[in-house]
Amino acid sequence: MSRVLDQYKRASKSLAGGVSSSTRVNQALGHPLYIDRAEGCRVWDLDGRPYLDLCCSHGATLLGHGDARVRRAVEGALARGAACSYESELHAELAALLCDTVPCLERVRFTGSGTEATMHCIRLARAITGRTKLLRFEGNFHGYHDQVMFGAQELGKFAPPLSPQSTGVTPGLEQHLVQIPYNNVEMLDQAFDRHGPELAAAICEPIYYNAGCIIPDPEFISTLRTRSREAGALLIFDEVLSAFRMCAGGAQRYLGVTPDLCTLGKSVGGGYPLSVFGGRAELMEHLMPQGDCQHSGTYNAHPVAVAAAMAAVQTYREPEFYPHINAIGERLIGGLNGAFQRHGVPGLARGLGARFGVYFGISGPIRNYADTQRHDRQQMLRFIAAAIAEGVYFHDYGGAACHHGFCAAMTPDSVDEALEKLDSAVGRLARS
């Protein structure tokens, strides 16, 4: 037996499921990929064998695993004591440099997890308004918490009946959602029409990359900026996900539209364990100690995490590194799109910056969530088995789409050589 098999059984014995978090058994092998290092753009797992890695740590590790720049900032908050739980230089520094980055932020808070950082964005919003109802959009991803887990049976409609996406979600939360689908001005605007001065605030993934890669039509982001201004509803963009990915000032400086307030994530932490929410100043000034919306928690901003941040979001300022990263990008989503031509396998990889969606058997447009079930998951499942057998590691968490990135530390030739590899998957996929 292998050693990842072995590990496998031996964690089952004492985790639930055998991992720390649901979504780590890839459902393309049906266990975990337990890794034992990992640097640059490549992890090994425990039998020792190398892949080229375009999970990425679902995006966190932009970077690319152990970068030099985050590991110093590290090791200089350890050699400090990395005392949590008190305020220090760092944790200023670190604010007004995302300030100065993200176009909406004036005032920021950080926390542990994206999940944490849309729960407070979302509860600060009904502070402010004095409404409790939530604009939301089909398919959009906003974390676990009881406020967002809950979906529709029915795809494409206004408003549907929605449902907990788990058991033990607290019960009648649905009531404060209004659930339309992405990409829709027609619906966006009755959505309005009906519900404005009931809204809260308006949250989307302003670059739809968990359902692969869907930006949003011009129009659509327009009209949801313009119309909730108008409702007096905040729009909060959840950048959890896209922040960082394809200019340093996220979708919202891509898409020249600033919302109200924003949540950071993943990337933010250059691969530790941070996120971040924030806006305007007369907005954020609603949270204790000014205000009386309550933000709080002991382990909100860790040193080392905040030190990694700084050294990932200084490197991102830097002006070599997106042309560095959509060079990367093209070369790599290009080649695999030629190879899907080349052995006549009817798939597309599509995406922005430093992440991408793969679809199989989707003819026509990809504009919503509602789109993507048309993805042919056994087929994407087999690419992925295909591809991990080659050497170049996808991770699959279930659901219809998933995104998959690369991190900066690949090369011209390490895309090269991923693309021999998928070249390979592909005929494999082709063959079967």
Ligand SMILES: Cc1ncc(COP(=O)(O)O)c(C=O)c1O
Contents of the next structure:
Amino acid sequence: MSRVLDQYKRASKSLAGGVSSSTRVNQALGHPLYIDRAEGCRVWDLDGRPYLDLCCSHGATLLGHGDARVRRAVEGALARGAACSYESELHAELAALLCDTVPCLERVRFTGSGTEATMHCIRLARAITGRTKLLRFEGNFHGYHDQVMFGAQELGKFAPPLSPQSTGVTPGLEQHLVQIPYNNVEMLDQAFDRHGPELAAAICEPIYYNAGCIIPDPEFISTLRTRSREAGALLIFDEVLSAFRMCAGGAQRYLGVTPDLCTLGKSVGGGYPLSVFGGRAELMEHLMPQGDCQHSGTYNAHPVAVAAAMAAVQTYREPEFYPHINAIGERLIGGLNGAFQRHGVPGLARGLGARFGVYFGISGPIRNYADTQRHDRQQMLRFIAAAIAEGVYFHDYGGAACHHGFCAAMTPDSVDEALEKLDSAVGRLARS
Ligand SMILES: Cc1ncc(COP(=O)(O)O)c(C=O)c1O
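Could you switch over to the form predicted together with the named molecule, since the one displayed so far is the form predicted on its own?
Now the complete complex, all chains and molecules, led by this one.
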């Protein structure tokens, strides 16, 4: 038996389901990938098999695994004792760097995960406005806390009945949600006409990467901005995944639309657990101790993660960083689409910056979650299994369409190596 499969059996005796996070089971493999080590754009499993990594820690390791700059910063923090639950000069230095980089940020707070960041951001918006309702978009993902764990019973509808996406979610919380499809200006107007004065906030993925890669129509995102402002509701961009993905200022800089509050996660910590929420100074003053909205945590802004984030964000700000990301993206996504065409497989890769989606069998536009449901998920699972067999790792999270991505450690040569393997994988798909 392979060591990976053996590990799954052994791990399952003490780790629930053999994993530390439910979505770590790759649905295309039927088990998790247990890795031994990682370097740059590659990971090695317990059997010593190498893979070019197109998961990249679900987007956290944008610089690649074991980046030397991040590692030096981490070692520096460890050498100084890594005392957590205290403030240091570096905390404020990182905060200032982020405020200088991301348009809506004048003040920030640090948390450990994207889930905590959206939870605190929503609480803050409710504290500021004294309202409870939240406008959100079908399929947009905002983490695992109870308030955002509801999905529509019927897709494409205006404010449909919602059901919890997990057992154990507090019943009744859906009364605070108004959910509509993404990229639908008519329903957006309707939502503000009906519920505007009750809305504490509207929250969205400004680039909808959790459905692969959906870029909002300019009219949709500008109407969202205008109508939130007019309604006195705060606009929250959940940039846990989109931050630093296509430019240092994130999706808000790319789209030219500034929200009131935003969250940053994943890549901000350079592969270490750090997330951020923040916005204008007068909004963030509502947090204790100045205001009366609570946000605290023993491990908030752990010095190792803060040091790693400092090194990572400084790197994202270097002038050559995004030209490199864009060149790699064009080569990889263009090459993958070329393989689909060559083999007559109805696949489509679409990306922005360092993250992309792959869709199978969809003709017509892909503008919202309902559109992604027309995608041939079984074909996707076969593609991922074939890619992994060839030595390119994609993760399947279990949803309709997933996000994939590459890291800055990728070079034109490693892209070509990945494309050669992916060409064989697509060839297998064509023959199956
Ligand atoms: C847009 C978005 N928000 C929130 C989260 C939750 O982040 P975390 O997994 O760090 O809790 C994710 C995670 O994928 C995400 O993509």
